[in-house]
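In structure tokens, one chain follows: the form predicted on its own.
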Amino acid sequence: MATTQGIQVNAKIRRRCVSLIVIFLMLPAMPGRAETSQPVTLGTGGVTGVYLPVGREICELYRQATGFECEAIPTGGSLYNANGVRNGDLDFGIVQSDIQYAALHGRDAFYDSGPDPELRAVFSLHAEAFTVVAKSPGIQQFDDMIGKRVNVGNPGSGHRATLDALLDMRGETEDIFALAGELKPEDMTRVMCNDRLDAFFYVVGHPSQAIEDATRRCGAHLVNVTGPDVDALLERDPYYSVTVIPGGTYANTPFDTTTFGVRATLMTRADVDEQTVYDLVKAVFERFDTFRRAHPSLSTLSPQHMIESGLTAPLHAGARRYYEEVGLLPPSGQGR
């Protein structure tokens, strides 16, 4: 039989296990990461482009330092990227820099779904050039395309929206050519290698696989892309830049090959939680020759060059912490 002192001594201990219990429960949540059951999400590019294994170095570096999920996702490019991290369908996505502030001010094919000011940059990545391969020999420079077979890039491509860009700049559609075609970057060079397209458009960072199984392959060769439109383009849209393909680093191509780009950009959004993007941010940076390995595009990046160039929106908190923190940029409220 249980003791008078045993009951009361049970009875306190109840009693205080159902106070720490009450206690707990009134606690408010402790700031930080943001509990998810799901992974971090990161909107890429297609299987032969240079998104898709850059996205998988920066989720497989988050992975590595922090132990949390992270899904690199094969997507359509930009324009899906863009459209996935506004919605909230992706935490960040890798969107070409012009397609960045399209985004961000509602220009262009975000035009009529208005601007959305809650868009955020996290760092830059590496240049991409325009860039036009043609089979042809008749086709040296960008007006020799017109009345040919080209390929101007599936929807929700980057490199659609900034060819749309130059034709408009020059007074013209996709109309001036016999066909426009809408293949995938995998698929356009074995498309041109069986006589079926006479030139493709891609913007992308160099070497680039596709663009190198082309020059072999089939005898492509690139060109340049310059002149009165493409000069005005530059003056109204400052995220474009002259860009020089070095000669030799294709086949059939022994000269520079002249053009114009962007640089590639990891966006997200001000909501995706501040200790998730600080924490990517770290490990990309703190690993970086580890991350410039992923692919020879980002071999000449240099931390400033990624918090300075093709940034055309604003940055997010988590990222612009870790840049004070290491005196990448200076404490809010000095200069920038």
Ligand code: GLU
Given for the second form:
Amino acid sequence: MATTQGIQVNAKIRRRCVSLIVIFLMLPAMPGRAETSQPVTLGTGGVTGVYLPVGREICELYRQATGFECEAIPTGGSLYNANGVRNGDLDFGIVQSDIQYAALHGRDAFYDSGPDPELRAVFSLHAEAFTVVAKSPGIQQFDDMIGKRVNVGNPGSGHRATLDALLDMRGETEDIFALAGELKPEDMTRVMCNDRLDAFFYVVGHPSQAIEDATRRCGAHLVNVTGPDVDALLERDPYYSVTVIPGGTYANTPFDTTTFGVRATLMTRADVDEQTVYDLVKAVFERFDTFRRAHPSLSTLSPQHMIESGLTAPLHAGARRYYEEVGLLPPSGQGR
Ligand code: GLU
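Condition change, the form predicted on its own to the form predicted together with glutamic acid:
Below is the entire complex, every chain and molecule, led by the chain shown above.
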């Protein structure tokens, strides 16, 4: 009897060992987030912009909620981030809504590389205005910049791409400027204040530290960007809208500034782990008040707005799962 029991116990132990070995052998075939010790990467923007503090807050909330690492990387901006997400160098990227559209459909800056149906939207963020900041008092409208020294933006920036879209609509190129500077946002204010630039372009959420510095330190002012070419852009592309920067937001600009704008959005790729995207979205939405305090330009965000405006790519499955779970979207199959 004792011998039979011993044999049964040994057989049980053998079976358990075999199961463990089988599970162990199967592990490499089951891709998962815990197995890849790589941190989640999120492309942001320059050090004086809004993308960097917003990206850092998203990462911080994700880290606190999951214990997994997340790196908010300073970059050249939207175009750089969209390329990084497209080619797999970044898991997430903050991208202007016009760049999201272009990256998905292979338009404008993505004309040569073509459409990318694998891009996915996560949520949208703050509104960004196409902002012209001029030091020369003679610059009061877009046309006054023809023949002037302006900063068009660093390669990889969203503002450079949006400016090029506007110039294209006007049938012009950057050649209309006497100088088309490519400085990063963190350098353009200083160079303009040193009288080596007349104006700069920046597509950014307000209030912006770089613009506050330019208006306070060297008397710069904001310029309206309106007219038939802007109207044509607004009519052609649904992701642009009329934007007003309230008077008094900055020194030397007591009146409202009317221009056009986009929304900042968070993008990823279809093959980024579903649970990671779900956890990241959940981390942000469950601590929404904390998230909104990351920067003043997030103060008017609402969860519903974040999944409705500025998104042209399909939602990532992990994001959609969370929105359906909390009732922000109807269950799949019932439409939006
Ligand atoms: N909109 C800018 C870009 O896409 C970045 C603005 C920011 O860093 O807040 O390059």
